[in-house]
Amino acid sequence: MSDYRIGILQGDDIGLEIVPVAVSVLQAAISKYPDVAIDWVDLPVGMPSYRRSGETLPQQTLDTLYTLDGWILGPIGHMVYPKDDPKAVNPHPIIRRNYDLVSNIRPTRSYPSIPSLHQDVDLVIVRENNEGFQPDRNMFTGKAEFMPTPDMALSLRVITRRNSGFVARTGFELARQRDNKKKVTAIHKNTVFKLGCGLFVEACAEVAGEYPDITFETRVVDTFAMNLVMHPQDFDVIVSTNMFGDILTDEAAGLVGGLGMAPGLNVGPKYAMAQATHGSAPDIAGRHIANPYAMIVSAQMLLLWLGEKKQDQAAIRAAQDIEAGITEVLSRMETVTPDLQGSASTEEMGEAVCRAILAV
């Protein structure tokens, strides 16, 4: 029998709702296989901690995470935070850095049935995680973005071979275990910034070599962004600094339905966290609409890397269940949330990826 840890941050807003939904596809996967048990375990954060106990990231929670194997964590409203209380702090970046999750997996993936600019895509786009130009995590101590005068911004960028070849190497294990075109492709700009752009190209080839059995290839970051827009298909997996990665993911979600069908997952030598790509959504939070797929693919990749890291076939099988149920509830349309044309609930899309999974 295999067991793990995973705990559960619910977040904000729409986080309280399709949180709960993805742990029950996750049960409902793992109830088929009596050697795979989850010992679940809830964790305060975001606003409904700060309201109980005065902080957005109690020490608890981070202590806590240290024992667990992976966790899910749900969208992250911060932008209402109090801004003049230090212990209203933003969650997810401290949490990628203290955990070491250097990198951020978000696949792209078209549906027959939902209309999107795009079909026949398939693509998974690799961002690095705690570096580049993001002020609050490529610095141990103070901030990488400062204003010497009142008229002059400064903002520090931050490249790291170790972190540029761990992003590779997740790349590279992807399309190795991927059916489709055996790519790695890295995004860059170095005929501007020659040392830290260069720095990453330099490192992810440095890994290539490793790899004889995948092709390599390097585009800058504005060529790229108009073929990924024109000929999405044309790509498998994706290598990425952390900035050019933020934004060339939501360009990719775009592409097939948007942001609610944005997953993702954060992985690095030791623990995992799945978050899906997408905000809180306070604008639709109490009225159970929100779409449920991206956080339950996002909690499917997390299943399946810790069965992949422990070569536990039953999880393996558990994970590929669920990708069987949501493209099954994908494929008949008839009980999605309205962003999909649907009418059906939160809870409603939950409940029949669950009857999905149980009949494969």
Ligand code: ATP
Given for the second form:
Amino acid sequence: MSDYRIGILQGDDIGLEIVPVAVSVLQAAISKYPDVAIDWVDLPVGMPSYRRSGETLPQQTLDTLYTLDGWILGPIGHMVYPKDDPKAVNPHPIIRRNYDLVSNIRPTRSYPSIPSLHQDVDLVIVRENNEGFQPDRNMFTGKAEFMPTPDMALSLRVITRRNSGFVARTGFELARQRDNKKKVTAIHKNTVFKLGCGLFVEACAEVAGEYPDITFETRVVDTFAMNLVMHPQDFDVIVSTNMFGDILTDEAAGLVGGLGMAPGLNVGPKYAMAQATHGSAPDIAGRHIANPYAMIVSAQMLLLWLGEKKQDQAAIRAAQDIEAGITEVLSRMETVTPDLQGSASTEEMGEAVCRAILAV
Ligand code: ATP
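Could you output the structure for the form predicted together with the named molecule, given that the previous block was the form predicted alone?
What follows is the whole complex; the chain from before opens it.
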């Protein structure tokens, strides 16, 4: 019997709609496997938390996260948090850094039924999460962005062998598991950033030596960006530093139907956090039309990661059932949200996925 403690942090705006749907999908999937149980732990975060307690990330939430196996974080709409209140913090950088969530795994997959620029796309970008140009988290103290004069801004980019190697290892492990090209492509610009990108590529090459069964190649970011648009089918797993990865993952999402189709999992040595790539979409919040796909698949990736960590075949099968269920719903296109040209609500699409899972 495996019992997982998973946190639910709904976040803001459409998070209140898509996170409960993702939870109900996981619950439906494990209901078929009596040996798997999830102990769900609701934790306050974001504006709903701020309205209740005056804090967007209460200490109780931070303390509890250390006791969990993993958690689901809904999208965060921090741009509208009160600017003058130090308790209205953006939870992202704090959570990703506190729990050492080094690798951000973002898959991109095309479905024949969904209008997209390309078909047969099945790739994953693994992006470093806490370094690069992220000024709010890449320093021990202080911010890595400052203005010596009103007319000059400086941003410091941090690259370490430790995090680069961790991202590479995440990528090689994925390439080994995936039934695809068994290839890892490291993205860089070491022609210019000789030390920063140079160190990243060197760390990736070191890890590549431990995976002789996986092809390793490197690509310069600018030509890679073009190749990704023209020939996305050439790639399998892509590993990248922070900013290049952030840009390339949105570009990849654009190839297969947009942000509603862009899931993500943040992983570190100990914890994992499911988090869709898209934001909190305040323009459609409260209308129950948000596409829950990215949040469902993010939660599915969390269950798979937990199952593999504990070598729990039942949890792994439950995660595979979710993938089969969502593929079924997307192949029929009868119960999908308006962004996919359907008329179903967020909840109706979630219920269709649950029914498909139970029928697998
Ligand atoms: P952030 O900077 O926080 O990532 P953003 O500025 O990229 O956010 P989003 O909140 O991701 O913006 O929204 C961008 C557009 O995509 C909006 O028009 C939004 O309605 C749409 N969108 C985002 N997520 C979804 C979703 N799950 N379903 C449908 N539409 C979505």
